[in-house]
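This document opens with one chain alone, in structure tokens, the form predicted alone.
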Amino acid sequence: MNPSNEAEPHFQGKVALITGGSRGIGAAVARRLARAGVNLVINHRSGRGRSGELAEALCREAEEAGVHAISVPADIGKKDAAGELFSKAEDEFGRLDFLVLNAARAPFKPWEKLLERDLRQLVETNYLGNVFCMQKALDPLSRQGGAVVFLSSLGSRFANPDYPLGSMKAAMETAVKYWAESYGDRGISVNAVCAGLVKTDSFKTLRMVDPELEKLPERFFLSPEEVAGVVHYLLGPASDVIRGQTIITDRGVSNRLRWPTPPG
């Protein structure tokens, strides 16, 4: 991340909190916002291991780009931990303008093989965690108005027997509509981005349980940076007229029921 000449008045000096921000789409969003002049709170689940290292490296990149960034480990599925995350953001910056709900955690296995701990993980991280974050973000976002973007996936509307996470994504897309209606009068816009096939660490796992994905033409795949561009758009002035919507960002892969098998 080089020092930026892309700072934008709407974003300059504001603060974004990104859950699951150390890698993949979350990291791409962090870089895109840093270039626009946004200070960052980069959340990741554990302070140890690879995620912690990536988050710290991302903070250094952001500082080189001319913004301030902090890394805060917290399991948002735990209400107290989510509260501590937002308290640290408040202590460091004294404001919050943008919330990007990107964190996700789930097993890739059929429904009949889900253990109780799998089900609790699905609900705690991917639904309750987002609700806890929204509850904690309401007061700071209401002070000067702000925007929330939730990262969804095509699993929210198309069945994949090994992707139970899709059910939680669908639930959150519904929550986005409720939140947009409930909090619009407080100056908070809420939308979602439903990303298609994005080559992240999660996709590598999904590809193992669904080898058919390998047969799709390369033109159907997105980069994390392309998804981040849509998030950036929804956090900008356009969010004033887009409320409670889920923007499908998939290069049109969901427009057809069947795609021709590529030659060879």
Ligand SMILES: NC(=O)c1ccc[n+]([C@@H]2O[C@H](COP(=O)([O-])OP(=O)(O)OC[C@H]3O[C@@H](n4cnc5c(N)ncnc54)[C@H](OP(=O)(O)O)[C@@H]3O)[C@@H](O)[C@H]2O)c1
Given for the second form:
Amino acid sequence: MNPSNEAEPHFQGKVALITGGSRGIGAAVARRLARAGVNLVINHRSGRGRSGELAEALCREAEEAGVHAISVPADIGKKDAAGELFSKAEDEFGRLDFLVLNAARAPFKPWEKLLERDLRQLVETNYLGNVFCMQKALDPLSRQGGAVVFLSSLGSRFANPDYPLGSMKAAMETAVKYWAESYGDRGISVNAVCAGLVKTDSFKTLRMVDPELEKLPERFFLSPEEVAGVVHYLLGPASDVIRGQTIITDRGVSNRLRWPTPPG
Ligand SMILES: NC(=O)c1ccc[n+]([C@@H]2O[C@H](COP(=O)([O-])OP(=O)(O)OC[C@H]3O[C@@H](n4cnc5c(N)ncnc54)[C@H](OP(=O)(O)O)[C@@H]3O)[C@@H](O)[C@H]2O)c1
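Shown: the form predicted alone; wanted: the form predicted in complex with the ligand:
Expanding to the full complex; the earlier chain stays at the top.
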């Protein structure tokens, strides 16, 4: 992260909470917002192991860039833990301006093989967790207005047999529209970014169950930074006029039903 020389008036001195911000797209969003002058609450699920170390390193990077950042492990699928996450953010910063609902965790397997614990993980992390966070964010966001962005995926509208997470993404895209209508009067804008394929840790797992994905031409993939750029846009002044929308961010891949077979 470079020292902050890109601070933007809309963002400077404000506070963002990013769920699942320790790695992948969430970490790229954290870096993009830090460059704009936003203080950060970087959430991840587990206090131990690699993600905790990554989140701590990201906080140090952000501090070097001139903003204040804290890392808060909390499983957002547990209501009490989600509550503590927002209490810590409030204690540290006393305000919240942006919420990025980025965390996701799901089994990649066909529907008929989903165990009860898989289904509970699917719904708890990817639906209930987002609702708990939105409920907790409402009061602080209402004080001065703010913006929320949810990270969706093409699985919300195209079937992939090993990707039941797509059904949660579809539910959340609908929630985004409801929330935009319910909370717009409080000065809170809510939108979603529906991203194409990004080579993060979760993609490494997905390609193990769907090796065909490995054959896709490189031009079909997005970088975490490209997705973060769209999240930054939707948190910025554009959030005043874009409300309840899901912005497809996939380099146009989903515009066509068929693509020519890649060579080889
Ligand atoms: N990668 C893609 O191709 C792609 C495409 C479209 C959309 N998306 C969406 O973009 C978002 C980020 O994806 P990614 O690939 O960057 O993810 P990732 O690399 O797998 O990272 C997931 C992050 O979410 C956190 N997390 C998981 N469960 C959590 C929970 N219950 N409570 C709190 N944090 C939790 C993880 O923390 P721990 O490390 O502690 O578990 C980690 O920080 C997801 O919503 C994903 O569905 C991804």
